[in-house]
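Coming up is one lone chain in structure tokens, specifically the form predicted alone.
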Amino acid sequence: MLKNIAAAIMFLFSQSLLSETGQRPDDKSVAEGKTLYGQYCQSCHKERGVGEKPIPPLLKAPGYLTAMPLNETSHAWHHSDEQLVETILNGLQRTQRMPAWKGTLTERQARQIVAYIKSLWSDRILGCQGPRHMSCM
């Protein structure tokens, strides 16, 4: 029984690692994701995912978070594809600025947005995405 449980845990863990292949997303998904990104994400995360400029703490309203960069200059690539899709679809509890797009976007569309975001990353960053980021930097 313990062998079966251990095998199941290893299978689930390996699946989460395999979702980040280290490969470039396909061109069609990137193109579709870029269009969706422009419509739903770009107003806050800016063109090519550069994010908003930080606001000095004295000027910032309590609980206000600037939209982080999604290119490789910040930590978006520390998250798995699944975590990024989850954030797109369910938003962030700690800020109203990142709304839940579930009901507006499908999971497929969220994955296309992730494909576009990943197209902004270098091959080195793609190879270190998700849980691997701790061991390859």
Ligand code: HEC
Given for the second form:
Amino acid sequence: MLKNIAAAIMFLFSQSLLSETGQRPDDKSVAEGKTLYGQYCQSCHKERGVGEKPIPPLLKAPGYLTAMPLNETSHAWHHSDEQLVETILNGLQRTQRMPAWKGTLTERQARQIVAYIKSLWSDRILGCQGPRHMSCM
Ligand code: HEC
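Could you please show the structure of the form predicted together with the ligand, as a counterpart to the form predicted alone just displayed?
Complete assembly follows, chain above in first position.
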């Protein structure tokens, strides 16, 4: 009985460690997320999330979107962990270039990638993540 309670507490603890808006993620999730990021995201969002270089308007096909940075120079941090996970799993309406990763990645893996992305942000930006970003500008 006690063992079960301990297991349940450990489970809840590990879940909350994995990802919480505005909180620094744990090192293990970051490391696992980094590997996944390298495998699935880096080809577009680039090493350490710096994103693709903007294409000069004259050369850009209409409607073509470059992959924005996921580090703190763009607005990935305006989104909560939940919203980021949702974007990763379901993709974006506005462009086919950002695919839905559901079926390729589990929700847990998406959360690990979010942990990695958050590890690229400073404490100040992390503290302003999600719904709080408006009052932090
Ligand atoms: C084939 C290129 C490509 C790959 C691979 C890719 N993305 Fe994207 N991603 C994009 C594009 C393009 C956008 C939309 C840019 C825009 O709206 O201006 C985008 C948008 C996003 C956004 C929305 C950010 C925001 O601020 O609204 C997130 C989050 C994101 N990608 C995460 C990921 C993650 C995590 C992976 C890996 C699992 C990934 N992407 C793989 C191209 C890609």
